[in-house]
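Quick heads-up: it's one chain on its own, the form predicted on its own, in structure tokens.
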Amino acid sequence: MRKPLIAGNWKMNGNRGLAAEMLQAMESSLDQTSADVVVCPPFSLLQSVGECFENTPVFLGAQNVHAQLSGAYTGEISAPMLNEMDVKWCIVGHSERRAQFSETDAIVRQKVGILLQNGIQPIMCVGESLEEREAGKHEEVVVEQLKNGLSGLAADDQLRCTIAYEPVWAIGTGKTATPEQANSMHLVIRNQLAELSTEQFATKMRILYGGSVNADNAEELLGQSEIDGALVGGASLKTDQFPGIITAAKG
């Protein structure tokens, strides 16, 4: 049985103040589920978010990290940099930095090593825009990502990563795929996984759903045989809806 891992991320939202209100929200949820919490708050609220949760169930994880340990890369952090700061987790490869900041499958999987590197597990994300899917094109692009960002590594090594779905057309818009489309590319990539690695490491490997998650309907879509938990954005930064996102977690 794979353990289920909720992530909230952040993007360039929130204050010191929303992370002890979502810690209060969130305290009967996490005497509720079985699943890994994760928070990944801006780089500037990494301390002060961290200092909040120590001694909870709830792990911190930032939303990027550099390719290389050190350099005169102005504006940018290490893997190192983020140890410091007892990161437990770092997403890669997130729609938003593939498309505004043009982060190749290539930068992807340099930042997948370093990490791993580090200590630090990635949730490497994949996923399809609408015109991809539109085209059936979808499951090819997704495939494509997948082997990129993980090629070369050993196996143990791709069981330290966490997998993300994410429809591009899906984050942020409102529109959610169905259970059903969600957990169909779940089992292409977890088919995938089995390929790159073996089928027996793939089964143990984690694949979220990530695309305007929300409470009303995160039990139907955690339900899925194949979804192991959720990227959360959004509704990550609401205190009336992660905590009912994080109790549809059963594991």
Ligand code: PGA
The other form holds:
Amino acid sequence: MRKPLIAGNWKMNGNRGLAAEMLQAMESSLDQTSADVVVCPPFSLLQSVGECFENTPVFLGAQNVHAQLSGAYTGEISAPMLNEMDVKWCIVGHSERRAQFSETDAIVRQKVGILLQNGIQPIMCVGESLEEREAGKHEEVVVEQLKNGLSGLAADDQLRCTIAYEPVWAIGTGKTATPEQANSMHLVIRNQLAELSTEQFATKMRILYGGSVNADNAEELLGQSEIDGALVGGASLKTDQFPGIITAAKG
Ligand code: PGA
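Could you please show the structure of the form predicted in complex with the named molecule, as a counterpart to the form predicted on its own just displayed?
Whole complex next, starting from this chain.
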């Protein structure tokens, strides 16, 4: 049985106060859920959000990392720096970074590697655009991103990765994939993971769905056999939404 994981991606939003408000709002959901809960604030808030979640079950996550360990990379943050902040998870390959910051599959693969070397679990995002889905290429695109992003990883390193399937057309649009569309892509992903390592390892890996998840649609999406959690953007900033998503995650 895979333990569900609910991760909130604050993107370039939030402030010190939000973590405290969210923690208060999440209290009873955290008591009831069997899920791992991760909050990924912007870099500048890692310290204060981390302090707020100290001695709680909520893990601290980051939204990005640089592919190199150190050096002349003005404005960037390395995996050892994240580790020092007690960051346990890090999103890589988000479609916004792929589209706006030229993050290629090769860069994603480097980032996955550097995170694993530094004891941080990657949440690697994959997903097709609307044009790719309409052209019937969605599975091909996702499989390619998956193969490239995990290429050459030892099976036990692969096992430490979480995959987030986020169809680009569903992100921030209020338009979710249907539970059936999402579940069928998750199955494609799991089969590919089995090919990359072994079926036994693939069965243990968590595959999250992301794209307009909210407190109303979470239960149905998370009820699908292959959906092991959610990567939540907009609703992770809302105290009347995120707790309900956590409650909907049953192990
Ligand atoms: P959304 O974002 O929940 O606002 O659609 C999801 C994401 O970008 O991870």
